[in-house]
Amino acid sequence: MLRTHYVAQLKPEMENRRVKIAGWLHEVRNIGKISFMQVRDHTGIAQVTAKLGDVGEEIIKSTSMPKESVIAVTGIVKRNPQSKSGFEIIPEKILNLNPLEDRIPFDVTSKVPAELDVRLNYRHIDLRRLETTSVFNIESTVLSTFRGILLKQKFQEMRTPTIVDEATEGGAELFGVKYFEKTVYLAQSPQLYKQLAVIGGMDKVFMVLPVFRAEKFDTPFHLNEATQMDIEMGFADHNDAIKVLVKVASGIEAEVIKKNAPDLERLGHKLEKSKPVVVTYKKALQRLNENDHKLEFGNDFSREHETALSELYGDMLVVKEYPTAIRAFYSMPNKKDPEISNSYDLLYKGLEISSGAQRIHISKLLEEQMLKRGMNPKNFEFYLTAFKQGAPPHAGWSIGLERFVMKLSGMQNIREASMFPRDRNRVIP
């Protein structure tokens, strides 16, 4: 093996032990007969100190490699209180594993900031930045925690298609794809399929999958290919699903605070535990108007309203029971007031990251809602048939992975929370 340890595994207490590390040459400074090298892997940076007299002249010469060279270092750990880590490595052997053939397009140390578009054009280089690594360390925690919480709650993971015959929500524009002799579409949601799974008796399901929306947005909050973390649960209403949503979102936040403290520190982002609050749309609307954020009943919240609600209620806010007319066609109207639906959103730090509802499980009512939205029920015959064959009450939601990671990590642009983002202009790398 080219390494015995990752940088994060090295400690001052390992003094006089021989180790092998491998990574990239992050920085190098030559001062007289001493060379200070910083070697970086995805866990951190180690100082390698080569002093002529302590090591051979060939070692000193090998430190003249350009930054971002891929190297392996064999050496002895020595305590060094002046080093940030408390130790340094005295090299015995330095190997250049693959000499550079092209220049590095920007400074990986971040001493000279690079434009986001440049970083994304060379994402393989940008991923070497420890700050970028930290964002995706946080994403990994989000995904594993999401799965872990739901598995403990006896949810079952499932997969759904990304190729569909018809719009599943009736709102967003779709990407058409030639599929043999016909045109099909990239799915904007797994909605119909996770409902069919619950109708089929799977009862509680979750999934992580890509979704595609063809809106021509150029904002820091939208992607045309995004990742959703979805659930659906049978024999449940919107309040049951909200309880699960709060448990999952709070659990993810707590785990990031616990597990990713070094990443948050590296990003300069202070993340504290949020207190979840649940309010109705009507109460949230009243509170906004009382604080000079004017909005009429029946209108959805703008980005400014979401920010204001965060200031009024806190960082983790669930708003429930939106007007039926502004929600997806499958949202169950409230029994007491059909103008209100059993739907809800989760706003986290002023941004909507999740949306959900109790679903209509009565076929006639579902067909009525389709017709009101200008949708042709014949295009959903397989869907409607399922509701005529014993569909239980059920509810669910989805969390936008990139939006959640963006807020958890303190990023200002959702593209920084997507490893290879796809928007209306970007389809590479």
The other form holds:
Amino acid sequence: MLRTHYVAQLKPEMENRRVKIAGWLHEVRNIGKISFMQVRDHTGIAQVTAKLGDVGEEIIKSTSMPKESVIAVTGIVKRNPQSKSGFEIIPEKILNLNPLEDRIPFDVTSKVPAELDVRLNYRHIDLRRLETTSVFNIESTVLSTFRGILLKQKFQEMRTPTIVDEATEGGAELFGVKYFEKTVYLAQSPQLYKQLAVIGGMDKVFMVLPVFRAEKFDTPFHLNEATQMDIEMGFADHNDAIKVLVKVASGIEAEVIKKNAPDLERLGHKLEKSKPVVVTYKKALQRLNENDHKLEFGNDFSREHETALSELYGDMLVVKEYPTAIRAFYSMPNKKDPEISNSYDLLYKGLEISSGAQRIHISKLLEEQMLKRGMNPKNFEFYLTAFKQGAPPHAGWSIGLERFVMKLSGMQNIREASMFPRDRNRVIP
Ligand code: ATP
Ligand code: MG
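Show the form predicted together with adenosine-5'-triphosphate, please, the one above being the form predicted on its own.
Every chain and every other molecule in the complex is listed next, the one we just looked at coming first.
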């Protein structure tokens, strides 16, 4: 290996140890006979100090390498209270591993901020900015904690297909794909498949998968390819699924606060534990109207309403029992009042990050809901059949990974939280 340590593993207490670090030349300042080189890997930046009188020709040459050269440094750790980290490395050898052949399109030190579009055009350079690294460190915690909590709760991970027949989806906004002699579609959710798994007796399943939405979005919250973290559970209603949702969302938030403290600090984002609140749609509606945010029963919340709700109820709010008419056709109407459904959303810091529902498991009721929405039950035959063959009551939800990461890391645009975002204008890189 070209390194013995990552930068973040080095400490002043390691004085006089010989170490090897490898990464990129972040900055160089040559002052008189001393060269201060900053060497960066994905964990941090170390100062390499070369006293030009004492070192060989090779190191002197290194001090004039362009920024972002990819290098490996062997040297001795020395305490230095003037350096930010409390130590510096006195180099014995510096290797230029692959001389630059092209200019670096923007300043990785962030001293001169670059436009998001330019950063995304060169995401491999943007990822060298430690702020960007931190966003994806947070994403990694979200994914591993999601899996960890659910495995502990005896959920099982499963896979669902990306290629689907039109008849498996309810919505119109699908991307068509040529598939031999016919056109098929990219899945906009794993909905029907995770239900089939539960009807098959899997009982508690989860999955992480890409979903595709063919809408001409023009917001900072929508991508055309997003990542969903889903669950589905058998013999359960919406209140059972909400409990799991709150456990997962709070657990992920707590883990990011703990594990990604250095990342949050680097991003200048203060993240604190939120207090989860569950409220019915009707109560939330009443509260909004009392506070001069007019809305009538039967309407979905706008962006402004979502912001107002987070001011009224806090950062982690589950709104449940939305009007049946504005939810997906498979949402179970409430027994006491079929005008409302056993559905729910999770608003995190004022943005919808999750939707879910108890599903309809009675085929007649499902057909009824399809007809009400102008859908043709004939197109859903295989799906409807499953509900005639012993389907238990079940419920589930889906969290949008990029939206959650965006909010956890304090970003304003969802593209910051997707390593290679897909939107209407971008499919490269
Ligand atoms: P919205 O109304 O905000 O467009 P939605 O209700 O259509 O979202 P759902 O079908 O409920 O979305 O999807 C589940 C979750 O997946 C959402 O709560 C959100 O976090 C995420 N999600 C959905 N669509 C997108 C998208 N286009 N871009 C990014 N994330 C998305
Ligand atoms: Mg939704």
